[in-house]
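Have a look below at one chain only, the form predicted on its own, in structure tokens format.
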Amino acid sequence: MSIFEYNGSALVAMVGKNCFAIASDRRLGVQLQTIATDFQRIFKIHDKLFLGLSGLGSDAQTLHQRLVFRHKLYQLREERDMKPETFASLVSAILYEKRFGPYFCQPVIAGLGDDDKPFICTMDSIGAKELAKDFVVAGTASESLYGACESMFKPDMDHEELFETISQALLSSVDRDCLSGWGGHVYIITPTEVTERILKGRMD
């Protein structure tokens, strides 16, 4: 077994119309024994800018910690908040500056830039970045993620559309994936607003 399937994950951000929405399931578990089922795995860097961390539950929770201690440096030296795009740059670059001994995660980075137009990156665990402009997906449930949100993803979905697909293709696709699932999280952003919303999924 992989040290990325360790703990089991699935993570999914797609894009609507001036909208986004980032998903993951809840389990935290170590291999196919099952230790917690509220695990967080999405944490918001900022309003508009939302971070997903699949892989290693350990690695997730301290590159997540150098990540917001950076952007609250950059806060206070530039007296405003990140861009997608930057940050997509700072976290290739802590990555990548980690390649002999890698953080064992894969990010996925959703925020809304300039004039509110969507961003959606996934990067490997060295920091090599893959741009969409639909979806992307990480963890240990990509690939049935990939098959459930190239079959339901239309573009320029309205937020409450968006919201529904990305939570069947999440509940979906973890259902065909035994490290993953026991519910899903999912938060809708739009230039006005930010929803969270808890799915019930199957608990097995």
Given for the second form:
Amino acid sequence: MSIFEYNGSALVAMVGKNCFAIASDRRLGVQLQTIATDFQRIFKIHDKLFLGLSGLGSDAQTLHQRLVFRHKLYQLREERDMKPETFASLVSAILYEKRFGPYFCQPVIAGLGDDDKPFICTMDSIGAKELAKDFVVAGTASESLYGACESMFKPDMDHEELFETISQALLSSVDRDCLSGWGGHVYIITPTEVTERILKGRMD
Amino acid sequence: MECVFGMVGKGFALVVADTSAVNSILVHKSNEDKIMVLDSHKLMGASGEAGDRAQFTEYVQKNVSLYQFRNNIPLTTKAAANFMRGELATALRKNPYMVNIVLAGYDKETGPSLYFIDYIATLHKVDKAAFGYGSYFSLAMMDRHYHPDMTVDEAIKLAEQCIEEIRSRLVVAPQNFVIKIVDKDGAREHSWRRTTKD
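Form predicted on its own done, so how does the form predicted in complex with its partner chain look?
To see the whole picture, the full complex is given below, headed by that same chain.
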């Protein structure tokens, strides 16, 4: 089994009208065995920037700690929060530093940039950025997620419709993947508020 | 065939481990204590490569004591868990410790807690945890019978059920088990479940 599939994960981020959503599954496994059903894969960097980390859980935790550290330093020096585009470049650089001994993670970065314009991107484990205007996916369920998102996505959805769409896409995709699932964790971010919801899907 | 498992109850946390020290087909001893008492209110059950287990658990215990000497205040369970994860993560790409850990602790402010730490340095706070081949049986048993806020007696009974399951279903089941408990009064050995005298 590949090291990327050791813990199992599913991540998706979608763009709406002046808002974005980022969602993950909740399973933490060790290959075939499920250890926990409340594992956190999405982390808040600041109010308008969220980072999802799929892949090996240990590297996701290490990378998260390193990135929070770098962002806090940035905040001290620049006296403001990092823009999502800047943060994506930072993540890319940190991943490429370990080109010949990489972190086994695929990050999904989602944020509101200048003028609250939604920004999403993903990258592979060595930092190759992939910007998208509609949705990005990562994790063991990524192939199913691509299909589900492609068919369910519409541009310029408002936050209610976006929540429905991303939830349905996530739940239907993880149901086809044995290594991810056990519920969902969805964050909807608009310029004024952040909503966090837990989804109950097939618990298996 | 090492078995370590643990669970959280009402105001306490329990860790159970087998006590066999095995080398291929030979059982060196069957009273090897694999649950280290880190400080007054922390228990660390470890399973994995024998040398790494002894080295790593002693290293963590000494560093936890050092922190207390330097700062006049003990580490919280969460802090100790994160320290362990950091050490495992740093060593992972150089000279990994093949040790899986169940950390149980009691803090005055937050009560009892249990942490699952993989040998790859995956850290997660849980209500029940298990490692080894025995985990297939003990986790299933705990999934069925565990509920939050169990009393000590209920938890011991569940631990016994898990031990019975391991004894009857695991092909090379360990002979003896030790149960240790941590609550507001501290971390201490609770009891043994023996099938052989050593």
